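The chain below stands alone, shown as structure tokens; this is the form predicted on its own.
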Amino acid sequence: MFHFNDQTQFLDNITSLANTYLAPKVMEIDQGYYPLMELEKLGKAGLFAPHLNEYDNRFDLAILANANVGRVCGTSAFVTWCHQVMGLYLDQSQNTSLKSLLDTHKVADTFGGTALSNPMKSWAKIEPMILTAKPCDGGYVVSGTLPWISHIAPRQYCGAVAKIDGADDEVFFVLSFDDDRMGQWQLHECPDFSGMQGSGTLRIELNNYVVQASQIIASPCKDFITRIRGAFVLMQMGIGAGVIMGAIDDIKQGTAVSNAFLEDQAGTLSVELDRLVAKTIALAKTPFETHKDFFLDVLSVREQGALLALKATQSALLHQGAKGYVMSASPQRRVREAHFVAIVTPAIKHIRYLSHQLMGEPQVKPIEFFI
């Protein structure tokens, strides 16, 4: 269906859809505009499909395709990771009844996010996991109430983990928000963000939400979340980089000439990006790698462009003072962008936190982390 064999032109080709499309709507995009007419054009073009099984998993691809919606417009990129690591999970599936919900996935004719923060975070003991899922004859019955979940909307769906009742063990599943069964979820307004207003996100409430065989990811899905976690990480890369990439081109519009007194230039950030994308592309070429020194590699690139963006996105600010802090300009969107990327699961004290626990270092109490 998509031939990526040509990289540079599919790259163009997102670039000026992405430019096309996004660009005239990235201020309703902030302020709470979900933008699926517009992805749904990239999606047309392939920008949910290069990593998956059938395109020979170019994550490299999928990560720089991202990074040129997201130098455009950064919640748009956030959706589209949730996007492309929704089909992630329906691609490594051994559920076959899931490839019918993965062929619409991929050319965006349906849309589904991820609900995995919460299990990422219980994972890592820093919560305990929300959903419980009783088994019941062919599946499973779950309940509990799901804040901050993104790129969901009535008739859409994301993948979601729940704990089993009286197992020491978990089930990932596609949740669906189908007419069939409205009185067992509910979707509720969260508070308003100061940023990703537009990032289609809601708090989910199951009650009784029964899960059919026909829906299950994974189960047991231990083994299954440590294949795939380190794609799951690395995707977030495509955020990161689209928003420095767009950082840096604010920057080069800032004319005064006090500018060179300033720490941080486009020059030096560029080199500093570039650094880091080879970093990702090289871990790109083995995203199923599961020993814990790849996925460390994977966590400190992760936190490097998270801390990368706080600089870029800053520096972009303060070199066009005035004129960057109107509240539409670039950079102050960009500022507040970068402070997600900063927090999203995984955000950088979750990274650090992990990191420690995979290099077997002792357990820290939380008050030792500011003594």
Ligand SMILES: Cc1cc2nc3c(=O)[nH]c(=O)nc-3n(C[C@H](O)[C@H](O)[C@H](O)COP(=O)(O)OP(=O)(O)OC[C@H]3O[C@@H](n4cnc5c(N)ncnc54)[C@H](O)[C@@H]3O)c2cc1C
The other form holds:
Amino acid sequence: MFHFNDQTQFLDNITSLANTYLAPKVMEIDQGYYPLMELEKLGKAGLFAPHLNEYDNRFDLAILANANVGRVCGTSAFVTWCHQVMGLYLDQSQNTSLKSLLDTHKVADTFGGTALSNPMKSWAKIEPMILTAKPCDGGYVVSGTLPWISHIAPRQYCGAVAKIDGADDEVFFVLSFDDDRMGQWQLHECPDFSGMQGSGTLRIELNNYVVQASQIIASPCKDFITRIRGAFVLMQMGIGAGVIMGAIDDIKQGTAVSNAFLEDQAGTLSVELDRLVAKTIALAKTPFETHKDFFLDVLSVREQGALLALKATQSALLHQGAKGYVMSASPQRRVREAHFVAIVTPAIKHIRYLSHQLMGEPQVKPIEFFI
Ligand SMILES: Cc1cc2nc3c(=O)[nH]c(=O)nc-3n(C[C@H](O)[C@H](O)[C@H](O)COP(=O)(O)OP(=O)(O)OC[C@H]3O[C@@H](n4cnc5c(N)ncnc54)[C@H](O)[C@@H]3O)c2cc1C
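Same protein, different condition: the form predicted on its own was shown, now please give the form predicted in complex with this ligand.
Okay, now the whole complex, with that chain kicking things off.
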């Protein structure tokens, strides 16, 4: 259905659509408008497809395309990343019942995100698993509350994981907020965030939510997660690289002569970004590598991406001065977008803690780690 042979044309088309549909609404999105109709246009142009099996798992292309979205709007790029990784889960699942959902998901006829922060942190021994599943006839009954999950709404869905009661394993499933299950799920407003307000982020409350066999992505799921975790993290580079590209654009608009005295200039930041993108693209060639050294490399690139996003957006604000500090200016917005890149799971602190564990360092409590 999509053709990605002409990579440049595909990427240019995503840029053009982002400029046409997202750029005029970027402030509204920052303040809470969830741009589903705009993201549908990007989905129809193939943004959610290159990394799928059908298109030879072109993770590089999916990441570069999402960076073009993030260059315009970091919040939108976060939402599109959520959508991309939900597609990854459906695509890599062995459960053929999920094929029809993948078909609508990849062309943005249906929408859904990912609730994997808590499980990822649980596997990294940062916090306990929140959702619990009790086996029942033909499936599971799941309960628990996830505090903030993005790109969800009634009639949408997300990938979620629950710990199976009495077993040393979990079930990874499609959590659908469909009308038939009213009462089993509730979605609640979150507090106002300093950014990402338009990401459709809500609190999920599940009370005996029935998961049927047709909804199961993987169970047992440890091997499945080991296979996809590198791709999950690597794809976040699309958000980070986009925010950095946008910050470099902002720097180029600064006109003060005194800007020459700032440490980080457009040229030096571009060199750093190009290096990081090259590493990302190289890692994206083996997205399902399970060796821990691969995952360590992915975590390292992801951490460097977050740090560079912080540095580049701060530099853009310093370059534009008061003009960039105006509430409608992009530098102040991008600073908040970069903060999110740095704190969303895996946050910089989680990456360091997890890398420490993976490198086989003696187990230490986090507090000791930083002394
Ligand atoms: C705008 C936004 C959108 C997000 N979207 C998603 C999403 O789509 N999918 C997803 O899975 N996650 C999402 N998250 C969660 C995010 O990835 C982090 O996991 C989350 O912000 C908590 O990480 P942390 O580093 O603050 O927690 P840590 O500092 O690592 O947590 C430390 C401890 O604090 C506890 N803790 C964490 N949060 C709370 C809380 N609210 N109240 C009480 N105790 C708490 C934890 O149990 C943990 O033990 C989103 C968060 C935000 C702010």
